[in-house]
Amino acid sequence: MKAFVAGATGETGRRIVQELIARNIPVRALVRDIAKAREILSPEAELVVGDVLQPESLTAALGDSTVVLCATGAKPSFDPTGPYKIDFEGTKNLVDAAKAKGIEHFVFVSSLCVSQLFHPLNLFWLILLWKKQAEEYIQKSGLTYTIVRPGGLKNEDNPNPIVMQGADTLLDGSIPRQKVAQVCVESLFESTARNKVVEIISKPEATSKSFGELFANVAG
């Protein structure tokens, strides 16, 4: 297995890179700025220059990767096209490149509540709507996928157990980014994670379960 990580220098993406390296999985990290990325990412990660908005850069960037983890996301800005470009067009470009390469598994970090058009987050240029469109494109692509919808993202880790449910069943809650990264990486190893949408939060009162149990409890 060789993992390709898009959005590798983002807060969630860099943790995905950490988790992959901790599992001794070779990583190709897609970055736009090598110098900046070297300050953020482990020296064990292979850095490749490219941009999800430049589809011609992705084929070479994917190289000999066998799985893709996509943790890209538009940053809050005054550009109303940001979420459309990054969260939909960029993901679509990456899916097309992954299909052409015969990628074995595509893991996509989405968001809780993507199906709720009137959610407050859609005030940020319809970001949830475009994430949902990206999810649907992945699901129709023919690729083996796992779509991970985390609740509110926390930079600090905590010991709270993970709660995992099926699509459109968790409406609020939060989760540390480290746990999101763990779920993404574990999905590559769990056969019951394939072709599923999973929603995740963490709660102190939840029962601790193995990743195998978590994924198996979500209907496909």
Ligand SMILES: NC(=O)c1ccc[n+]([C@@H]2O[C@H](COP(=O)([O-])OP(=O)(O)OC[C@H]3O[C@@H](n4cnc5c(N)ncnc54)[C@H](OP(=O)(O)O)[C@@H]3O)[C@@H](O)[C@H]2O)c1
Given for the second form:
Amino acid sequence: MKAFVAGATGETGRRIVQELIARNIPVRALVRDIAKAREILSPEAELVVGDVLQPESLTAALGDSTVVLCATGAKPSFDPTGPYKIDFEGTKNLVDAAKAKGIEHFVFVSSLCVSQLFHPLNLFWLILLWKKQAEEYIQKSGLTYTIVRPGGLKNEDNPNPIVMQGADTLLDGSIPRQKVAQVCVESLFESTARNKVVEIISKPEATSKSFGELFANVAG
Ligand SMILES: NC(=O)c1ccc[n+]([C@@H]2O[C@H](COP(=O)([O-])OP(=O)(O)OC[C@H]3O[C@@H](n4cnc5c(N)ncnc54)[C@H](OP(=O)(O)O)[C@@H]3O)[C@@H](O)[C@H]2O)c1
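Given the form predicted on its own, state the structure of the form predicted together with this ligand.
Below, the chain from earlier opens the complete complex, with every other chain and molecule after it.
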């Protein structure tokens, strides 16, 4: 297995890279700024420069990767096209390149509440709507996928167990980015994670379960 991580210098992407390296999985990290990436990422990660908005850069960037993990995301800005471009068009470009390469598994970091048009987060240029469009494009692509919808992301890890449920069942809650990264990487190894949308938060009162149990409990 060789893993391609898009959004590798992001707060979640860098943790996905760490988790993969900790499991001895070779990583190709898609980065836009190589100097920034060298400061953030382990020297074991192979850095490839590219941009999800430049589809022609992606085929070469994917190289000999066999799986893709996508943790890109538009940053809040005054550009009303940001989420449309990064979260939808960029993901679509990556899906097309992954399909052309015969990628075995595509893991996508999405968000809770993507099905709620009137959610306040859509005030950020319809970000949830564009993420949902990206999800649907992945689901129709024919690629094997796992769509991971986390609650509010936290940089600090905590010992709280993960709660994992099916699409459109969790309305709020938060989760450390480290746990999101673990779920993304574990999904590559759990057959019951394939072709599923999973919503995740963490809660102190939740019962601790193995990743196998968590994925198996979500209907496909
Ligand atoms: N914040 C929350 O509470 C929350 C909750 C649920 C879901 N989410 C979603 O979870 C995901 C991860 O969030 P995060 O806060 O960890 O992300 P983040 O730190 O904002 O990182 C986003 C990454 O996307 C990359 N990126 C942006 N445009 C790109 C482009 N054109 N080509 C290639 N890469 C590009 C950025 O690259 P650079 O480093 O070069 O800028 C960065 O590495 C996002 O999709 C976010 O919407 C967030």
